[in-house]
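The chain below stands alone and is given in structure tokens; this is the form predicted on its own.
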Amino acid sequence: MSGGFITCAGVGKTYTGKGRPVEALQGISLACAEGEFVCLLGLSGCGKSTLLQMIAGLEQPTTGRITVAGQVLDGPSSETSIVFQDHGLFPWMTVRANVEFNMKARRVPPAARRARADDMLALTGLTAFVGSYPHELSGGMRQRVGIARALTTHPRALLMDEPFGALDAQTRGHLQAELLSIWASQRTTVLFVTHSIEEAVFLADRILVFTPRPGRLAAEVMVDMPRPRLPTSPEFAAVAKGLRAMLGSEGGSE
């Protein structure tokens, strides 16, 4: 498949070990345009996170090919940055040091690191907490630090693996709105893994629905609603109902 900033062509993943091989993904072909917000939606264990990690270059596909910005992927790409459900902050580092970490690893000069970190801290509402440590922050604030860190390297694609899944509903809703604001200002391509139907409908331009393992693409749903979207609106409810039917009775409830 061609024509996208990120493409997957016939991508599959099989894990082999001492026991019987486990096929996690089968025949995934997709394309994501630059600046698009795409949600990967499916039940837990369907391979969504595995696909995201392969697009991040952290794992290799067993079959098929992944390209980012026209280049066949054979490891992590400088064009992407990933945010996990576990924020992955270093507990011994301050907020500023955590946010600057990726840039320091790339040997960005100190003055440039600081300026870029300041911009991303302001964007994520963390300026007042630059000297704080992760244990002094709420779960939502720690995730904002993780997002700020991911954005410091100017990624053209932000890969997000259920980043709000462990948060309470109120904090999750607040961060969803913040993420959309950040996306609108940065216009970074976003691939967002979730098992929540409501989250996918609230966030995405397009939703890719996965089958249970082995994960395959079951459907592609365009979400043609203006933002901000109201979960109480009939239009929102209609899209959510259709997705729930696709996933079955266990699909995606909060």
Contents of the next structure:
Amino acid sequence: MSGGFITCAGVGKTYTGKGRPVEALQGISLACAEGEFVCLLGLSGCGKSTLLQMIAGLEQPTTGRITVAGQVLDGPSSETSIVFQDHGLFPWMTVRANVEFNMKARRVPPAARRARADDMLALTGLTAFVGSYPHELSGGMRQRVGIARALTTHPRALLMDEPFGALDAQTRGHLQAELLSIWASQRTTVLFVTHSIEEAVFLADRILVFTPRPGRLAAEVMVDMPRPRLPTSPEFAAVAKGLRAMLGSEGGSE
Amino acid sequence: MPRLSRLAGLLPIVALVAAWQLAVSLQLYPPVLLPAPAKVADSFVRWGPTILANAGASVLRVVIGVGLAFAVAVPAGLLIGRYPALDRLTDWSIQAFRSVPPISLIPLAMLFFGIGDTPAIVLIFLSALWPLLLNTIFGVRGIERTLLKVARAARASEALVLRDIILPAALPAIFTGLRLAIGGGWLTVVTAEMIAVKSGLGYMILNAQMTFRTELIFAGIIVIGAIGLVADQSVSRLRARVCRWQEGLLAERE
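Starting from the form predicted on its own above, please write out the structure of the form predicted together with its partner chain.
So here's everything in the complex, that chain up top.
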């Protein structure tokens, strides 16, 4: 595959610990265009998170090659930012310090750090909470902090590892809508891992469906519906039904 | 009434003094062995300057010994906890050395350093070193994996990781180590002063025994206990202050 802001060519991952080696992912090839919103959908254990961690440069593929912005990946790229399901906020830092951390790591001067953090805090509706500690925030608020932090470095791609997986349905709905508006305003590429069919259909331009043991790319579904999408609409239900069939009898909804 | 219920902690002490007074009134022991509480209270006035000077000498030794141990153990512990190679290198030695009671080193300390402050401070240093070192290592190991991933994805320098992530993550455990270190150092100083030093509370008590001033022995023991209590409470308060972010976290996990 050539062209595409993020590409994977024949990417596989085998874990060799004690006992026999476990093949987590096999022969993944994909390309993700700049500005595209792509969901990686699959049941737990299908290796979709592993793939995202590899694209984030946090893990090495056993086989194949990953490129980001035309560069073959060798560790985390400065063009991407990752958001974790368990938010990964530093409990001893205030919201502001957490949001500034990625910039601090890149040696952005304090004044510039502050200004950019203020912008991203405003964008995510956190301005009133700059001085709070993570444990004082709700789950949804914490994940907003994680997203704000990821955005501070002007990433060209946002890598999201089931970011809303631990939230209640209502909060999840709010954050999905907010993410779409952030995505529209920041014009960043989003690679979004989820096990929820509804979430994928609500968010994605394109859905890549994974099957487990070993994780393989089973199908690719374009979601050609205008946003905001209504989960109660017949088109929505039709796409979701098709995906449910691909994921197998175990289903994949909540 | 939280303040009033805290005072309940004084009840056992009040009961002990009452029992003591009863034993004196019943003349279970001759007054020269078991002085009346009033007489001991009186000795605080009579021997005030002596008690104060000796208590000051003991406290100063503990402060220096524990301070030196802190300066060595915390940086060493952060590095050992962070780098598995250092851990493999030092693990057996630490486990072996920490099993040696510092008191058993008094003869060696006297041979090497004579009689005076030096052997006492060396012994306090050794008794404070191990709890500080082990707790620091333990604290670093307990860090949440996602936090290290966040740092790696942000391409944070090792110096930043140690200062902004590893150290604060280990702080609660370091405080636990400090409490144990001060407790151990305080036990060691009194013992060492009975053998290897010519000042301090330990020396004062031993001297009072030889001159048959039992009330001064009692006064010395009371001062030792009181200082131990104050030191422990101070560290505990400092910890609550510095690790404010953690208090909420602990409550939340219950």
